[in-house]
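Encoded as structure tokens, the following chain is the form predicted alone, with no partner shown.
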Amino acid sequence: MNHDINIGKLQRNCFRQSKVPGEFMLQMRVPGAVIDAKHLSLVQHVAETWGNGKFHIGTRQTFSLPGIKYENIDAVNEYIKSYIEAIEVELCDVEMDDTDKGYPTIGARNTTACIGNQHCIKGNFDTTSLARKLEKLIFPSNYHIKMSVAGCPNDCSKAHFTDFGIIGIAKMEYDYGRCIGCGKCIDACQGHATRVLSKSQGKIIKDTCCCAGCGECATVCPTGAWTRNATKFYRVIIGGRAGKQYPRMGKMFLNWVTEDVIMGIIGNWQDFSAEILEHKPIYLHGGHLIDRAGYDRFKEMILEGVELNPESEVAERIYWAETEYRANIHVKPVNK
């Protein structure tokens, strides 16, 4: 291995070190996981010209291109300039300089998303659109955050296992007069959701305490008695993560908030990270920063200047339930 190669610098440039000396893998961002198919020709060209002819759909929905030699990185960066400008600058309105030098930082990771209501009948909102709006707030940055956007509480995009998980939920409207008491919504809620619907005197009653906002009732209702409120609402999950030492599922931080609230809290993320890390660009992800700050301080800082909508709910406290591995070493005598 050439010891003159600055691995850290290349990592910030979105090139990941390979186990093969002198080879790297480029990670191309796809905020919201949807792009025009025309960009696949560019991915193909990079893979076949400078890589090993293959690409990997990264776990964070990136185009990951392995087999790129160190000496070809400048050429690759120059070639992907058009892609970066099309996706980051034009689609996401991100302010970037020197786009011919590739990505300026690995910082915030690619925001993953399910297909949302562009296709899915269960999707409560346009996940890709929100992910692209959020991209401008988090990228580029030297502070790390993993985010995922899910179109409904099915959470196909695993929002519960990221620093910030944003889940689309719906306030359901019930038209008593249109209901024929068929019970299809009850069956759907029993089988797929939180079992809050029941029947009384031929009509539907609902325990509003535990509605997940999934919209299953509206999906199956044959008469349109159940409909989604036109306002888009969201649930925010924080602190989820994988990892060897402390994996855990995230917990609900906000419920029934609007997009303005989402944009406000994510807009505060950079300042929160900078203060907790004393303005040092340390590679430490969001869940760990929340732990370091403590929930009360995190809540105060991330909600600063954010105007909550009347329906919003904020977790008073969070009880984490994580798997913690600790050494339990038993020294055995060595047989001589």
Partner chain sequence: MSYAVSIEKMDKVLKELKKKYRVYAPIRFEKRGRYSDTDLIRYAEIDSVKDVVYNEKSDFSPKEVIHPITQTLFHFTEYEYRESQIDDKEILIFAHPCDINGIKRLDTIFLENGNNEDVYYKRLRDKVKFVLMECQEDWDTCFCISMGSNQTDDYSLAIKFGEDQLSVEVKDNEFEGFFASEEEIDFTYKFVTANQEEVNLPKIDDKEMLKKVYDLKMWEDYNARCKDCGACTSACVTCSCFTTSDVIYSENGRVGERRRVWASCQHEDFTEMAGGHSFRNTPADRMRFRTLHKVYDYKERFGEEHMCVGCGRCTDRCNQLISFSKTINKLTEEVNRLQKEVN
Second form
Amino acid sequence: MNHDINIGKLQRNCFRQSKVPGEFMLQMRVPGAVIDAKHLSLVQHVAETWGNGKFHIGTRQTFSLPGIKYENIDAVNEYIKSYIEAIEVELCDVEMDDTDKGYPTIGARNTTACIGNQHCIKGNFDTTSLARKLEKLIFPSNYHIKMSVAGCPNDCSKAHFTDFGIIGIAKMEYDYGRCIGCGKCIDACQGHATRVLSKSQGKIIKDTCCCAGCGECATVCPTGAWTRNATKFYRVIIGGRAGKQYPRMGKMFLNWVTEDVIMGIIGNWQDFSAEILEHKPIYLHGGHLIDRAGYDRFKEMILEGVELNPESEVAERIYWAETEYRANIHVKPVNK
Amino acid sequence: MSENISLPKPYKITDIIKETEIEYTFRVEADLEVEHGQFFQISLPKVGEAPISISGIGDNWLEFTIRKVGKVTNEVFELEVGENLFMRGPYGSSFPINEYKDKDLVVIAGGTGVSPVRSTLKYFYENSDSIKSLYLIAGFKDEDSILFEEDLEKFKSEFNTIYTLDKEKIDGFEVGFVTDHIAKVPFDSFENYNVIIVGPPVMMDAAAKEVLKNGVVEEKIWVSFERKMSCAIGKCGHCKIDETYVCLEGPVFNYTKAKDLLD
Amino acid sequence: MSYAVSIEKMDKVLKELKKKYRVYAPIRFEKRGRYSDTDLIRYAEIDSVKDVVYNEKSDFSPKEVIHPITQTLFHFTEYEYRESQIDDKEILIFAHPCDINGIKRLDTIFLENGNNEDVYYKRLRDKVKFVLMECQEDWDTCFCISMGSNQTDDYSLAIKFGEDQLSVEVKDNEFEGFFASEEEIDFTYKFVTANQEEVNLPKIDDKEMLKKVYDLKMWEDYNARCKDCGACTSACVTCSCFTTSDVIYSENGRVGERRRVWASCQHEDFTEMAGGHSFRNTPADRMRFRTLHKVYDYKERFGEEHMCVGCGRCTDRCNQLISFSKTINKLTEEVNRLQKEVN
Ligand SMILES: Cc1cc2nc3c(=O)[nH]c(=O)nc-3n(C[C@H](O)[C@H](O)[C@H](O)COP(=O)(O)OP(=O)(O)OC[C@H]3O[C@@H](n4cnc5c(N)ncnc54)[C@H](O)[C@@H]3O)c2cc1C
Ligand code: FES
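Return one more block: the form predicted together with its partner chain, after the form predicted alone shown previously.
Complete assembly follows, chain above in first position.
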């Protein structure tokens, strides 16, 4: 087949090039990874009408529909208008000029999330709600950003391997009178978390320095002596990434910040990107972008105008630990 | 307002006898109605409480033989003659001395188990006319853990005694467990008798089995239980076994009851 | 006499009552539940009847008002010790019938067992009067009917909550004056007459059968399921166990207190003696112990009624989803089977 297709333009429209010339895979956003199941029929219709009848649960939790022929893309875009409006405009309150032509940008990727406290007994907050609020700040935009939202420090959604990983943590409060000193929280903290609890004179003492904010103590406490402060707090992990050259796990940037702070820093992301990239929205991992700016400059710019809540902790510096695949000094050929 | 029975009272220590490295007998001044086999809550302010059997009863004194194993007992060992031992009690059931009178009595005691039965032994030692015969089988782990050496020596003159050590051989002591010597008691020659068994749970089980094998009926067997206790007055629940509270109906039980006390 | 009382009026009455009484009711602690964004409902003093949670079961029972989780018994200073004090206020507790019956079980332990009265319990218990709350719903874990604890006449006021109006029956003359000017109505408190959950109680006639019950395989199931957290006993209105211990204040090592704190027979160390020896060493042993206490041996001891009042909180609070009513029913099935084998 003789194709003449601007694949860059299609990619920005969220249609990914296939190894079969002329075929594309549509990636439909699901910010926060939970939507009403009723939308599945639309997904099924697109897959069976224009795609190859299959769908991939995208690694970034998109509905990914492969095998869509180039000539059907306009029809697909027209058909998914209702989905884009339902998810982006209605659920996420995103401002969009035009929903007729499919997704306008691919820069900011779909924000992934675990199920969070909508279901999970470990979850410390509603991950999907937060992801939807973030969607309004990052989409549509040609500046690249990948985010993941985790309901608790178990980090099942891998917030440690993304540009901005947001982890829900709970400020645990202890009611001395309600505590019966059974030590179940000590066992839980020892088994699942950071061993910050111990017993003294029949009650519990806590080394507040290193509490991971997981809330395991409340889950096991028989008397409700441990409870979560009703305010939701978050940990922000930055600069994590996979990749061929030097993947690395993200590092803690902020701890014990409130939702306002999260909204503030993500709100600053586009300006930061624009400034560092000299207003050219080229594809660059968030981690590389932070590296290019330097951590100090990143910190200054991303926190600009953001009012940190009094409980906040901010990383003074970050020491990255990368896996450099050019080095690989410990890996040797088997047959010398 | 009713009397607060958990209120400890001070009793003056008049003597401390070092039985072993870790077991001392404390004599305190006390003019109280107590019975053989009952216990007190040693109740040290700022330290805590521990149930301890009465090991000796005198005209105006009581004795307690205490093994140093933990928080409260460690602190008791810091006390000196002239100081106060805080206690509350007496609590629990006792050995029915009157029922034992004018009959034969067999006492099988292991280790610290000698302590709750010691006052009973001393009673019949001093009132030997009131008992037909008394067979005492007392066993200890080793030479270092022998309790009440003086008493044991004296008892030889009035009672039929067999003393044992688990493994060591020394003068006046057989080698082996108390259970090994039960068969030596001439149960057949007794008309009417009672058997007291006190010691660690495993030893009491084994000894009870052994005496039953020797034809002793359950009604004749008396044991003393040890359980975790916190209040000693039937409130805290720690000592409960089924519908029985060891602190109230125990620690001394007739075997007909004790055999059904399954934890 | 019964009256229709507006919320506003009731709050005025409450304000008056609070001069003499500490008024406790189940109230909602938002987002303080075991899991994130769940609420905790437990007893606390109220300022308005609007705070009373009457249409949801509280996570914890009212027992903590009279049998506090942590209670000081004595204060120690360098040279003396003194019994702890409480204030002069009387106590009013809003409660459902099962809980009032449950507190009667506590009375048995604290005021009768061992033929002695526990002064710390008694001094609070003597102050208590109950405001009976009508059960507007039979919650799916309730089995008060099976336990015969759906009714009580031990109350001063009985209340049926409505949206903006209460129906109040005044049984205790002391409170008549507060409502004299209110509209008299024909209101009689309705006790629940049926539960969704029915429990058959085991008939354990002798020690032989009891021994067989001990050996039942069904208990072993709980070795894998029960995590011995003790949430069941904490939630139970009739669980009375505690441990007494002394503490020294860290700021001044010469003063301290003796206190009692709730204990749980489900915890590993409940029977542990000096030297480390314990008597019930597995979750199965402890589950069996608790079950039999609630539906067998309390009654063996005290004769009249079972300890369990069927409030179902142990089931509600079990994070391993062990249902106590189902456990009792399983036990009863097993006992019936054993009985058949004997006959
Ligand atoms: C009815 C009755 C009568 C009793 N009579 C007597 C008596 O006459 N004399 C007597 O000495 N005791 C007697 N006891 C036992 C006595 O009550 C306990 O030893 C005592 O409560 C210990 O208290 P504590 O505070 O010193 O120890 P705690 O500090 O309460 O307990 C010690 C803790 O430390 C550990 N521990 C203690 N000792 C050891 C050890 N040897 N090895 C390993 N770990 C250990 C255990 O984990 C234990 O929980 C009796 C008990 C009962 C129920
Ligand atoms: S020791 Fe508390 S009930 Fe027996």
